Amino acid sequence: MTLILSVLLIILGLAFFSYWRFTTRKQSGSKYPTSLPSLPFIGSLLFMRNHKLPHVFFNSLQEKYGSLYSLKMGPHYMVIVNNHQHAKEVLLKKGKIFAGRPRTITTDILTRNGKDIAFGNYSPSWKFHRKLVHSALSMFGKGSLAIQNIICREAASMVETLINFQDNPIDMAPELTRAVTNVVCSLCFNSSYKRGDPEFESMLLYSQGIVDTVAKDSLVDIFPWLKIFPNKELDMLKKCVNLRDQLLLKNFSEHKEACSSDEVNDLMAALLNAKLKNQQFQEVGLTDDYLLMTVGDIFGAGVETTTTVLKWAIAYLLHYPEVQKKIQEELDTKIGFERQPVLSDRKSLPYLEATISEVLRIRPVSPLLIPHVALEDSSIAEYTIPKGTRVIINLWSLHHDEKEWKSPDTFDPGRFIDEHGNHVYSPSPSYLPFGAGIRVCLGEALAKMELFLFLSWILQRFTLETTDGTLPDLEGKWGVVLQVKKYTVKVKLRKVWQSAGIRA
């Protein structure tokens, strides 16, 4: 008993000296953002009790705060960002400044201790191994006609499979799911599952397990301290995390077995050969798990970004049935019947393109990026930020900011075409859906492929209606990634596919 009052003085006493070293600092004369009210050890934790989600809590705090404004999650300084002036500052102008990683107890889990890109901590190994898996990817890619094969011959194979469910209610989550890993598998291992296979069905189980619990600011990564006491989601994520690892391993060995120099079938060989080829790679100490954990990387959010952004993407065409019909009236008349949309249609098809951006800024996969840290002591603005601040950019503020974007909270494709007619990527310079920079999202350019032919051949053969006029939920469920809530749709063959007797 003595012990554990002891301990829980010395506690005490770090988390009063760390709130009066913070509190005295502050007085020195710079400028810091405006705080959340704070309390020692626990920090802004109970001014921030809600049931809004954290990204649409975080942007109506601007009313009081400002738009850059600061909070205490326990010990830990954080910085807030709502628009793309300071957003810019942070993620271009500053960009290595900003450019670190904040360590917390589920993302090392996830990463075997940030050995990944995504989480992993900024400094020359990173950079190498970033670098690297450019030149594997450049490697391996052989162009994007490759890489635009591998997903019509998925669509084709999602569009047979919607057939068989014609006029039926129909989650079509799975069969997106499916389509998007096999693209990534094919990449990653030069593999691809067939409909119901158990590993396949395993998979989807420790994704979403993996999505429920990482990097959502829990009690355990705002006190590392907790993981000494029981705790479920801990251990569902561990459970999650150790069969995914089974998979990697299993590719792994394969792969390293049968590696050669004369033969690059897939990104999973071809950073195996850069290893075997580069002197460096050893230098900085870039080991198995670092192979691994890039490979993690790019098969996990691969796979859940795209889905995710699919599955917003259908929610709000069967809220919006009038964008549904205006894409397939452009469909029908800039591709026809007698092929099917390639990437080389997408100037062609700029309504089509506009609504996978609306769709990217109204609801972003990711509404509060990944934290940055502050690697040394910098600003924002005319505001101090201490080195180990913690900087959030909230996605969703800059992409729903009424200075930027006429009625944000309304879906509006036409936002993103010009007065000629033409697709605009960025009306807004607060338009920022991979992030920018140093950290900007390695699968950009093949989301960006996925999303544009996955849903041009969808809407090309099938018209998708609620059942029993229910409409998906618009709100979201927040996680790694905001998701969407579980719906059901009704997918039928149009008229005039029908009526010619064609399948596929």
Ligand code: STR
The other form holds:
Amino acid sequence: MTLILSVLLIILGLAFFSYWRFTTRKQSGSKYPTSLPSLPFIGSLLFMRNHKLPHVFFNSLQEKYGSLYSLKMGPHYMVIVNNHQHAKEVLLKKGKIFAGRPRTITTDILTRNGKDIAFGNYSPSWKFHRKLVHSALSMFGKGSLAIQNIICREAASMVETLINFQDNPIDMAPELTRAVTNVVCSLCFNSSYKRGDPEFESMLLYSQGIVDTVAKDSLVDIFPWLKIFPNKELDMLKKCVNLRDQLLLKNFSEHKEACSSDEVNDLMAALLNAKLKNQQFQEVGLTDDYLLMTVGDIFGAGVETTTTVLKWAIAYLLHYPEVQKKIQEELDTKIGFERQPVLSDRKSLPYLEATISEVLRIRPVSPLLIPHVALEDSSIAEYTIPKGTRVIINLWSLHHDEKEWKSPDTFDPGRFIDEHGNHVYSPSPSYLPFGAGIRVCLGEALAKMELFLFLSWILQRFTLETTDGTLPDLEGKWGVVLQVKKYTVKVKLRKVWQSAGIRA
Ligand code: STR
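With the form predicted on its own done, generate the form predicted together with this ligand in the same format.
Now the full complex is given, and it begins with the chain already shown.
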């Protein structure tokens, strides 16, 4: 009994101490961002109960608290950034200061305590590792010919499969995922999956399990001590991570055996070779764990992000058939039916490129990015930001800012086309679909190549229609990536393609 009482007293004491620190901070003369109300121990959680998705809710709070405000997620002090000026100050101007990452229970499970690039904290080994991956990735990107061949091989296999599903309502997700997965598989492990491969099916399941549970501000990430209680989500995450580790380890040991030769055909071999040759690896403490977690990151990011964007793109094309028609007209006049699209066609297909840019604007893959942490005392504009603050960049607010975008909720690829009919990177500076600065996405170039080739191959051949007029939901499902809810499509071989008499 006395034990319980003293534990309670300690908890209460700690709660009041944190409350006191939080409130005295406001009185110390520096200017802090306006804060949501906050209670001891639970912070602002009580004031954040609502039905909106987090990025939409944080966007709407601007009306009351301004574009830069703070809140307490349980014990964690957080600042929410909602405009591009502040976002660029955090990501670019003060990139190094804000390059930290919070440690959470779920990301620790996924990344063996932060030994990866996306969720790992800023450190000398992180920097070294990121550089290494960057050069390995650009080595494969050089000339892009090898990558182009891989993507086109997968696009060809996908359209071949789709022909068999013509006119029946289908969920395109598995085929899109297999195509994207095979591109990443070829890059990482120099391997690929056939339809129905059990290893691929298992990968689909574990990847979904990870996306559903990791880094989504669940209670156990806010109050880590909750992990001592039974927790179904954590059990599922651990099971999924186990399955992923088996897959990674299998490829790792196969590569280790083959590594004696100097032939480097994939990313894993490139990292292993660098490790064997480079004494620096030992100095910065990079173990096999780091290598595995990095490949896990690239694999997971490569699959989940690109597949998600393709699903969003198709969902929007179903909602806006006139956009689909315009892309097809562009494809017909610029490419025709005698050959398939290649990367060098990107310049001559500005409307398709603009459509991809617009999809990335209206439904960013990662609407709140991954939280940043201030590594030292700093500031954003005139506001003081203490060391340890978690900074959330609300990309959703940037991409839906009415001061920057005309009718931001309307899907309009035309906004990315200039008066000469060229595709522009962005008509507004309030556009960062891949983030920016030290932690900018490593896969941007690869993602853009895949999105362009897969969409152009599909639309050259097929028209996508709704199933009995049912339109896909455009709200999305919250998680570490903003997912699309499942929907079905009718895939119709285009008349002009039928009469051209060409198949593959
Ligand atoms: C998806 C599922 C998986 O198996 C592994 C990973 C690790 C890397 C994650 C990826 C996830 C989701 C998308 C992330 C990516 C790192 C960068 C990317 C979060 C959880 C984005 O920032 C969108």
